[in-house]
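Shown here is one chain on its own, the form predicted alone, set out as structure tokens.
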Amino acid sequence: METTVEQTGQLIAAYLGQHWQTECELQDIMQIPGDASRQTYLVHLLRNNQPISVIVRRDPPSSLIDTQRDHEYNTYAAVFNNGVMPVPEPIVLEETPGDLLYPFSVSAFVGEGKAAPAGLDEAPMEPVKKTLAQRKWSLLGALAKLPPDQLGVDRFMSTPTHPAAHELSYWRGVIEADALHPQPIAAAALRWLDKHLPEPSGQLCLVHGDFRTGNYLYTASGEITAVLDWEMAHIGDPLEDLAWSLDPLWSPDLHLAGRLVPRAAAIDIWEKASGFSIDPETFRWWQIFASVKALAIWLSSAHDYTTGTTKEPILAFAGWPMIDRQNRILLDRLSPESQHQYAEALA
């Protein structure tokens, strides 16, 4: 039996009271819309008569992304303890459904900053876009140069011998399993990726997996207060995150990376922060792969919505308009002219 939002809040307060072994009273709860992988709630509590706010992420019946909650929680803990990126402090992971019906995790609420991508287009943000871009891709570059064993994520993540081949195999499987009808553009892109598979770079890092506009909290001064949504994190090639962050889908202005600065500027920031020099052909592979990966996610959404696994509106939206947009991006990226554009962007 499903619970209402208010009932969920009362259950969370009771659970945390037991966890903290203290008085815990619900003040308010709000479900945060738009999360495609977990049901997310902002919960305001009184703990020993002191206000405290937490974020609760609960497994839904279906998700855009098939992930293990302990994987995401442990990744948050590793990044938080290292300090390489600002992330919410993890509080507790509960893998037994209990009264909340589904497993969940609790983390501290970061009150400063907002995630709304459209907010970056507002006039007050224009003067700080370069500052925010500097922070965004510097953080990503710092993560790229940090060995996985220094973070400790190698204790619960596998280490691929060929990151590109490994990721391509996984997302090809998603497309083959979830496409509701033939996908000729995806098929063409997969053939291209097979033909041009790069050699392993020799560099491995913790890959966020979804480092993009909308998955970090930013302030009006251009600061990033928290990087969110680590459910797709894995050990892989540093270029994977950079390519994903630059996908045209994340910006209505195709000349801007993530609604902030020209793509060449973003790449330059990342290179300086990571200490890596990008090979244009290898990076082109990762950018075409990024669009294939995104397309696989949208196809999986359409599958779940159409088959009735879930009726979440966000999955319906992701399943149709997003597929069309990603296909257009892939057609552009596969064109011979785009090869010169990649080289120019890295010049």
Second form
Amino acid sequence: METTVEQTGQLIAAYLGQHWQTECELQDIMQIPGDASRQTYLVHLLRNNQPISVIVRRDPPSSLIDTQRDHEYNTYAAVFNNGVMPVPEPIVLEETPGDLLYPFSVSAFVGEGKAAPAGLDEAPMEPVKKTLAQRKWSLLGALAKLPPDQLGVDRFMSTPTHPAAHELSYWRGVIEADALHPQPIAAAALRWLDKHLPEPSGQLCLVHGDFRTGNYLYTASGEITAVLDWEMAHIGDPLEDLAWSLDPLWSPDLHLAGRLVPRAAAIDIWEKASGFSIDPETFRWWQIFASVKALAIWLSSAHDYTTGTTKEPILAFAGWPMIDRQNRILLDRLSPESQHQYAEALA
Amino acid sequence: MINHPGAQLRDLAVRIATHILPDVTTAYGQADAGLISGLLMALAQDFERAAFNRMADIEEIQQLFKTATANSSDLQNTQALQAFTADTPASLHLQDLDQLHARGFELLIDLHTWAENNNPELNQAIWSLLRRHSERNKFEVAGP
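Alright, leaving the form predicted alone aside, put up the form predicted together with its partner chain.
Now the full complex is given, and it begins with the chain already shown.
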């Protein structure tokens, strides 16, 4: 039987009391909105009479992205231990949840910073946008140049011989499995990606998989206090994350990367931080791939919502207007008659 | 019969946003109410145009297939394309419109694949059709 939020909090406090072998009392719990892949709670506790706050992420019956919880947890641990990016400290992963019904993980709560994309458009953020952009794409560049074995992620992630082909194959499968209606724009984009598949660059890194506005915590001074949502992390090509971070979907201003700076400026920061130079043709492939991957996720969420696996409104939102927007981005990029309303990062 | 159902749905969306959402006390509940309001807006937009847009797509696809089969002797699947040009939906229920629309899109995907390599003019015409399809079905909804 499903539990109320309050009951969930009591169960979490009892669980952590046992885990820590100490007294643990629930002070407050709130469910955090906007997480399409897990049920996420901020839980305030008294541990041995000392206040402590944690984030609990519990599997739902269905999520927007099908991922394994141990994969995400181990990725958090690897990144936290290395320090290449700020991430919340992972505390425990529980796969046999008992009264909590679904598997869950617990991590430290990062109190400073917010994730809301719209907050970046508020007037007080204007003077620090360049600082924040510098931090954002420098962090991504640092991750790009770090070999996966130095992070230790190669111990639980497979290493593809052809990252582009591997990713394309996976997301093609998602589109084929989940599209509720024939998708002529996605089909054309997949054919284009097949035809222009780049050779492996030979550079491999840990790819976050969803590095975008909304998945990091930022402060009013332009600092990034945590990078979140590593459930799609994998070993792959460094250009994958960069292209994803620049997708026009993440910014209402069509010429800005992630609501912050022009795309060319973001790329410049990334190139300096990573030490890599971008080949425009290869990068065009990864940009179009990013839009196809996003479209696959939106189609998948529409499928889950429509077929009744879940009735979370965020999945319907991803499934209706997002498919429309992403299709128009792909049309803009691929149609021979395109006026290129969306700026290409590298024309 | 409900008169102006799209407008009624829009009014319900606004009601949620202006009267219910402000009274919701949790961040999760507020986000839920905001999303539901936005989704009702999307439904309102789609409700008004759903049948018209599906028929507009079907008629455009039929016209494109007629032109393609008349002008290209080396087309594959000509019989199916020609059959589609004469097809009509079983009824005006959306389920039946969707069924015919889906068949049209499946044939269009095959034709597009062929046109990319064999007929630049037809390829261009298909992209133009897809652009008009996207514009017709565009949602004006604020993001979460």
